[in-house]
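Only one chain is given next, in structure tokens, and it is the form predicted alone.
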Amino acid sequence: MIAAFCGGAEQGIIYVRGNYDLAISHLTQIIKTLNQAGLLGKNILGSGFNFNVNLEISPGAFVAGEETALIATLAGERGMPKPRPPYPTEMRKPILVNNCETLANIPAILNLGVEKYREIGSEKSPGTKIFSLAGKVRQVGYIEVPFGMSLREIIFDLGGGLRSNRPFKAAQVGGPSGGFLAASFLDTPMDYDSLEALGLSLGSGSIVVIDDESCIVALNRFNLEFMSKESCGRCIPCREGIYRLLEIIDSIVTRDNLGTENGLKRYQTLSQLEKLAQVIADTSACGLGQGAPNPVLSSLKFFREEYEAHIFSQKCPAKQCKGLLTYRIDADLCKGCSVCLERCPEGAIVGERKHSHFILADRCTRCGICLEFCSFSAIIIS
């Protein structure tokens, strides 16, 4: 409302994803209450200022986080970013687009005053930031902290540390297009300048905590699969490039694709991954394509040895990539109870009752069911 008053707008739109049921319910009630109190509508508080707010439901396209794609979806068009300039604020009928978090800071700045507000946070990033804390941390949820608080303080003081006391491995900052920070960067201040110096950004404000049982390569595959589906398809670097990155990752996490003897091909895979990721980041038309390679580039910078283990040794150090795992039964530990044999959906386990069993490698799909039901810790993964 303050932004509309200053900008001379008479219509406001709050755009919410369709699956955010609680937010939609709360906002619907708040808008109704403001209308009844005379704080929305015509001649608000006798000021001559007219302003109405509509709640619009987003179909949930990730690309609609880009402002021109958002405006297109509101107009009933396909969510595709448009060339800029002109920016929405420069159009014949200007449109101001901001995240709700940005607008929510306005009352605090006005109430405290600029100088007092700047005392919060860091020198170049004043104020507070809302983070979504998730992953392998004890206390998940939304937190609002002053800019400049270290990643260590956020995870271990506010988040209570890692579940099961597992060692901290990394944090992905900024959502599916955010970069990875290794343990050596736990004391990094969470503000714009500090992250920019590392080639990262705050992005959506999410922090996903990762422990030593998580595989960076597998997480990147998950990110790329999501981004490939969310690409609007308008520009070639994003539309084709992300799929190609996903193909390369797939070849890395599958034992047979790279072979066991072609060392040059395996080396080229790592080089191609890095070069392609940089080209996509440099040439994509909008933030989705420009940001999609960030997890790959940052993880290659801080966790290159993990990629090398997948490519050159064809091993997943975290034992998360099924295509690189081998399941076997330790004959000394197996009691021949046959529970694993009965549970295996592929018939990949053979053996007689009360005698040690054996896993047929060519039938095993590495589903992990045998591991789950073995009471004697006889299933060995390597």
Second form
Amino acid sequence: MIAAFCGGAEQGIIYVRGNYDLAISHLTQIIKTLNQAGLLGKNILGSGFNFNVNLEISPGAFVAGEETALIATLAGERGMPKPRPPYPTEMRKPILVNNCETLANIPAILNLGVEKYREIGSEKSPGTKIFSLAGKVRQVGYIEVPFGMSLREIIFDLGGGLRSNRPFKAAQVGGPSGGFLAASFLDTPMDYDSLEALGLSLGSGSIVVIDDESCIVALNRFNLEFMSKESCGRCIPCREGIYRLLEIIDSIVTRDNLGTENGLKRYQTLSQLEKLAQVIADTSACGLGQGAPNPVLSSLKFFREEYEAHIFSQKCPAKQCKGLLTYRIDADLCKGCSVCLERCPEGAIVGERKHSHFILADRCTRCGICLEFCSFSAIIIS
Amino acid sequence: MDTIKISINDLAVAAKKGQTILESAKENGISIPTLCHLSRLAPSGNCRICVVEVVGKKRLVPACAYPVEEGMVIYTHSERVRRARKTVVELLLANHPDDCLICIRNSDCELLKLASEFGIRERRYLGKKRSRSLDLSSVAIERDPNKCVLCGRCLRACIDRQQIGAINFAKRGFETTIDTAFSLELKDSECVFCGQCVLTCPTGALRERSALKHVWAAIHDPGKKVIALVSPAAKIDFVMGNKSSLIHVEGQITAALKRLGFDYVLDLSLANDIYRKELANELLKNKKEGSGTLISSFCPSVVKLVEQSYPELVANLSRIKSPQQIAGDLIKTEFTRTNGFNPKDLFVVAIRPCTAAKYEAARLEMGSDGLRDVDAVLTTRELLRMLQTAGVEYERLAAEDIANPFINANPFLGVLEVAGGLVSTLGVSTGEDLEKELLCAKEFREKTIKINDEVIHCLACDNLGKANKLLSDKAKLEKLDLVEIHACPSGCLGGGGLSLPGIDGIPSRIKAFLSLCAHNKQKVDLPN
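Go ahead and give the structure of the form predicted in complex with the partner chain, now that the form predicted alone is out.
Then the entire complex follows, led off by the chain already shown.
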């Protein structure tokens, strides 16, 4: 309402994604209450200032968070970004688009005064930030902390460390288009400048914690698959490029019986991945395409050897990429109970009762069911 | 206009405020490659081929959509830029069918041109290709979504200019495509077959449905008399890029068509005159009976638009067939009778810069007793291909007179194919003021004319965007007696069947048209 007053707006819109039922019901109630109390509507508190707020339900596309795409969906069009400039604030009928987190800081600044407010947080990024902690951390959820708090404090003090009690490997900061921070960067202060110096951004403020049982390559595959589906399809680098990144990663996580003639191609995979990711970041039209290669680029920076293990040794160190795993049965440990043989959906296990069983590698789909049912830990993954 | 100083490739240049980087680079002799950009459409920044480096900007910016700013330092061909452009084109090629050898656009494909400009000589990205089925449902326009590069030019023509919106983006991510609403076949969609999208398509994704096969078959059939009906706008299309005068080229086209094997070469001028005369009569009758605004019916796209979007106005459509169909009908009746032919042995081919004419000729009511008025329609693009196939170099032929049994050359020869032409010639007696009256270039052109002392309020408009605005404005419509609507910009001179990229030459087409009028001025004939 302060922003509306300053900007001279009479109409405000709160834009919520359709599947956030709780938020929608809360907001509906709040807007109703404010209207009844005369804090919204015509001539608010006798000030002569009119301001209405409507709740708009977003169709639920990732790209609809981009401001021009957001405005397009409000106009009933397809959620596709438009070229900027002109920015929405410079249009003939200017529109101010802000995150609610940004607007929520305004009362704090006014109440505390600028000087007092600047005391919170770091010098260049004053104030607080809401992070959402997720992944392998013990205490998941939302936290509001002053800018500049280190990643270590956030994960180990507030988050209570790792749930799995395994070593911390990395944190992905800023949602599916956020970059990875390796363990050596745990003391990085979480503010805009420090992250930008590392080529990363705070983005949505999400922090996904990863331990050594998570494969960076597999995680990137997951991110890219999401981004590739969410791309609006308007610009070429994002629409075609992210899909090719995904294909390259797919080629990394599957074992190929390449002859020697393809050895060079395998050698070039990483540089191709890196170059393509750079061009996508450099040329895409909106934040989705510009940000999508971030996880690839930052993980290539910090975890290059993990990619190399996949490509050259055809091994997944975290034992997550199914395409590169081999399941076998330890003949000494196997008691020949046949539980695995009966459960195997592919008929890939052969053997006689009371004698050690064997896995037919070419039939095995690495689904992991045998591992789950073996009581003697005889299934070995390598 | 305010001038600002910018630097392009270390060259200090003056640019106009509000210009895009692309425009000011062009003014200074620097050509930036583009794909999704077309000067007559609003910039979209879709393809990212025109990206340039601007000092101080973190990322590359699209030159076609980015305005110049004071003190901007721009590099249009730096290594970073060239690499980015090349990668973008390579990404397009990775998802494009490898059938250039047999593609209809292999001589003028913009993607092929870019690939060659950027020196792409290997395939760095190999992977899945989009695979969608072709839409061959309509008799006018074919769609091949596999060749589509999703530049969005067609839909800007369809939505922004024509305000039809038959096609738009559908689906997301790698699956993104351009489709009709509910993925209907084009023949069942809102498409009015104006073909403006075909004119904008940089690849072979949108093309006319070719009638060449049937025409060749008829020519080779000894029992068939094949008759070419050439529209004046098609002749003007041939004159473009040709140094000879229109009159000379007209004769050369006649000669060329004869060599192709057409038995008779006729033109549409008499049918045009009949249309105007009949329309004047209908107008007077309408006026007398007070049956409201009369909407011209010579443009099949307009007829379809009114039928599907303004059913309440169908009664206002003129009941007269379009000149193409009138001519076809006359040939199958009068011409056959006077020459003693069996109408079944005649094959009438209309040659027009139009895709909708194909749709019109195929409409159920456009024929009787199992006979079609017009058997096939060729766009000028198809005729050019036909000449190529047959090895006929029309530019080197001696001109032949058009052997028109309905000879009726007059200054209004092709006037129905130019926006404003009908309104301009209904009331005037000579071609003198045609130049002044023609074309509703800007918005609508209104005119009050007199026929038999009846005062008639007329309005002419081109392009369906304007037509939609007019047809939904019922208050305005009520005040008018006659509305002349052309689907394409400037009428058939900007038609969807022009040789590519014909639409940029509209002003010179108009000039050619007027010179033709001037030539024929001495043989004035009046329809009223």
